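Below sits a lone chain in structure tokens, taken as the form predicted on its own.
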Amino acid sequence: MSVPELKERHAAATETVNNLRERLRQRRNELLDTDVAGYARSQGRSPVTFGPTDLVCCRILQGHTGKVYSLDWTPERNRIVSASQDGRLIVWNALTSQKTHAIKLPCAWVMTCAFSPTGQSVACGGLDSMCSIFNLNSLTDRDGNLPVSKTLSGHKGYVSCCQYVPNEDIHIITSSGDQTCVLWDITTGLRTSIFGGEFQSGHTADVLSVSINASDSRTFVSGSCDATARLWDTRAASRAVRTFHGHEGDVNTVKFFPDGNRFGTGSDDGTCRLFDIRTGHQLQVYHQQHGDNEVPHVTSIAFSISGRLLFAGYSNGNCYVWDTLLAKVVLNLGSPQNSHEGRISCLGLSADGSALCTGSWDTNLKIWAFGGNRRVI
């Protein structure tokens, strides 16, 4: 068979596959007769209620002199690491508000930080296109600075997000402005797998966020400026397992649902969305109507330990607590007197679900704890 004939058959086969894929998509959409909130209302479910003392600000962490861009909790729930435009990482004791480490960074333009699963190391990345690892048990140098223990270099764009693979300190996944995600071996400092890039199933714009599935650490999801989220399997880096459409703006943040079968996203289009990784369907849109034309961007999200609540930070300083079942805002942490005075850039929930930490461009972090008669949900 000649080369032109092979090309013709390949083109015909590709067209057939695309037609079948489109018919399958249309059939799936026909079966989507409701969303999560519609079904919950039909079953008579009532929304979660919050009293004035059910979720209160119990700590204000002050020490940064620049905008806070990222934060992360340790698995044992009592420490937080934060990254700021002041060029420092600060490790906090969440129970006492004390600083245990203040790490001066080689590059001040940091965008992300993460605690290792054992809490012995922290990682960060930013406009230097590298991921730097610091061992918190290392001795400081003559100037009192903690030295970089490992540098992961290989991205061709800024490092937007980093997350350690659960239950091990030797692997970390990063996302970048070079349109790729990378799985690294920290011990060797080498790239184990590259996700995207030259592959057609990869992102077509900057990758802004990653979230690793706690139920299956071989899978993770990424969000990008191409308005999509993609599911990846570390055993098959050559192509995305699935691509999720629906957003009309940059996907700034992604987070797996506690059961590992769904994940949430937050976007510049002002919405949060819930997707199912098994079917590829969008299950729910979380959108609050605004009177003005300026739609606040969703910057960061987190689920409560049961998944019933979705915490979402916005560029206008609001932090909505959504009832994921009924798609209703049940609380706005941006309205109390002790709310942040600027954009909420990051947030995260402690491992046991008992406390929420928010970081802001006002240079502060705040810890919100469930109080009163409210049990953790």
Second form
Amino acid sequence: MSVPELKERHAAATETVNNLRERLRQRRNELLDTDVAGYARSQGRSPVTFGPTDLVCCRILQGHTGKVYSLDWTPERNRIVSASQDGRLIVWNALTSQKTHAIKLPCAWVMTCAFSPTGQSVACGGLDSMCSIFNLNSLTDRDGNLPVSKTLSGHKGYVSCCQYVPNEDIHIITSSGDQTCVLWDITTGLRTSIFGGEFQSGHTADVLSVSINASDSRTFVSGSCDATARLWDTRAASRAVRTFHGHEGDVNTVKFFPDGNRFGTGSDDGTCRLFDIRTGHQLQVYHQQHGDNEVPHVTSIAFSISGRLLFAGYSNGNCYVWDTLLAKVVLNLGSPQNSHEGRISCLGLSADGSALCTGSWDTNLKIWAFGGNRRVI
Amino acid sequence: MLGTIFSYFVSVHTILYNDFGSTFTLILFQLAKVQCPRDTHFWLYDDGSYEEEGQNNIKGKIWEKAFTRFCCSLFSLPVPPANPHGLQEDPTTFSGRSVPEYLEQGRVQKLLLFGLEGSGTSTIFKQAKLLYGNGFSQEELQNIKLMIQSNMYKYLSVLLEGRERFEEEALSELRTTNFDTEVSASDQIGVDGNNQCIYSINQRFKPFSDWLLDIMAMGDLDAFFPAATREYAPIVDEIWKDPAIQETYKRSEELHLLPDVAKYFLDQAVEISSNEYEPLEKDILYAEGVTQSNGLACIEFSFDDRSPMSEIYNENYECPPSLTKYQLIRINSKGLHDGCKWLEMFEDVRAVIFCVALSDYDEMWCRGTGPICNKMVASREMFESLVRHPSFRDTPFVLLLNKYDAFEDKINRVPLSTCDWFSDFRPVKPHHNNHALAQQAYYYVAVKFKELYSSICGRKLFVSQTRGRERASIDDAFKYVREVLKWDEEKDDNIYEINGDDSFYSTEMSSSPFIRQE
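Output block for the form predicted together with the partner chain, input the form predicted on its own:
Expanding to the full complex; the earlier chain stays at the top.
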């Protein structure tokens, strides 16, 4: 077949695909007769009541001299690792506010950090296109710096997010500006699987975040600048299990819902959305009207332990606590007395769900705990 | 007259400054009849109070006397601010530029080096590393070697793909002419009965060619190379020398993905593929990219801080001036697109050095799956998006118009107006030689960029020309960048107007406004 003929067939095939996509979208819209909030209201549910004393800032972790870009909790023992523009990772003890490690990074432009499931190692990645692993128990070198124990290189773009596969220290998943996600074997430093890429059905723009399903660690979801989130199965890397459309801007953050059947996303379009992985439906949009001027971007999200609350950090310094069932904001942690003085870039919930940590461009991290009689939900 | 006062005073005294430049502070002191014994250092605060360094007692206020205030306004020297204590710097506004942090002693000045693919940023970076850094370590050399090897296969695959395309076109053309006119096979030039043409490759290369193109298409090239380099070395050399490939190479202008260094490396295919190959300096500079992952690369260095201006000040200094530390950061522009998030991380850079390859004016560029456009226009668009980016609102830009040597060669063969943006270029005729036309064209291009820059942010763009492969040229460019930074520091106190001409780099340092012409 000649080249012009191939081009014609390609154009025709693309058009068929687009038509099918449009038909699917319409069909889906017909099936979506309600959303979560609508259904909950029809069942007579009322929003969670939250007062300002129910979630209080109990610690401020100061020490970074640059914007905090990312943070992660350990699965137990309440330690936090945070990454900052000053080129350092700091490991904090969340209960005492003490810094246990301050790791100077080979490349100061770091975008993400993660704690390993056993709490022995931390990983970070950034503009150097590599993911560096540090073993917290290793001896510091002559300059007092913790040496890099492994470097995972192979990405052709910046590493935007990384997460260890739960229950083992050996595998890590990274997302990158080269439009792929990669599953790495840390012991060999090699790529086990590549999700997406130039000629495979993956994201068509920078991938900004990943979240691994805690209930089934073979599935994970990724969010990208192409305004979609994609669900992947690590056993079949060649194509995504499902693509979720709906957002109108870069998807900055994705997080699995505690039960593993749904996930939330946050985007530059100012909304958070809840998607169901089994049906592929968009279950709910979490959106607050602001006025005509700039819509604040959602930079990071986390679910409470039951999933009833969704914490969302925004680029204007706000941190809304949403009632996921009724799609109402029940608390704004960004109110004047408490707030960070800059954009909230990252947040995360501790393993037992009793504390939320937020990191901001004002170089501080704040830990919020459920106060008074409020039980953890 | 001011010049005379300046040179007289400066040789005798030194004053440390925080907000105002030391020149006129000196004049201020003299006017206020403050005793300035030799070798004393004074601190002047913005409400006019001054004290001797280290003494911590305010000696008086400069602007107390009416005479001083009068002279200040006469000579355009700093006058007391209306609100002497100023607004308390709001600690909550975290902006990298609100406080001139770059004036802090010992702070590293970050320089961001950026440009479209092929504009020469990696060459400039590597030259800087050789000039001011510690050269390349063994590990870095090893990485560059691997990069050169695997790039060689990339070039080969571009040629093989181009060959297939040209063969297809040539054959289909011949088929149609065959169809139209019943001409016998023997009259066909370069075609025999077996459906061959000048682009038809020796059949024994077919399997390798198909395989290489397959792995390129699947994005698996780095799974095989550079690991398999030695294995395939002989075949690479033979294919490169095959007449079909050489014919394809003649049309290299149509192969947009083939860089001009391809021939340089393919000619040395056998040497490059051997285990003992050690890249020469020239190979390092010609190689595309700095590291295999093409992630961020940075080096720190200090200049010998000797510029004509600082020499005047430092004449009577006992101790040498502290060396300013610079950090040159080079990022691959491949990841840049609208709404790019990581650019914000460079909010605190002291200057952005943007590179444009002058020789791009007639070349085409395709960004990923988008439409093909003129490469110079693509450069301009990238430049524009950087200038408009909120993170660089107050950052000075230095434009390096690179590949001047290639530009000089090309300008007489291909008119500048090939690029739409330059359609109103009217060179003064007659031009006697390449140099004159190239110079005119260079000034024209520089003015176009300056006008664009000024229309966006109202400031002056500093422009210089470079030849990336000549080390002296890069050294000059960095010296120029340093001058620009000094001018930028003092621009708020600028009693000597910097006019347009001085924002051009000229080889005579005496054209700097801070040195009087005798």
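What you see is a predicted model; the values in this text were computed from it and never measured. Numbering follows the first chain given and starts at 1. In this text, rigid core is short for the largest set of C-alphas that superpose within 1.5 Å between two forms.
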> Once the larger rigid part is superposed on C-alpha atoms, how many degrees is the smaller one rotated between these two forms?
Replying inline: 18
> Superposing on the core, what C-alpha displacement does A11 show between these two forms, in angstrom?
Replying inline: 9.9
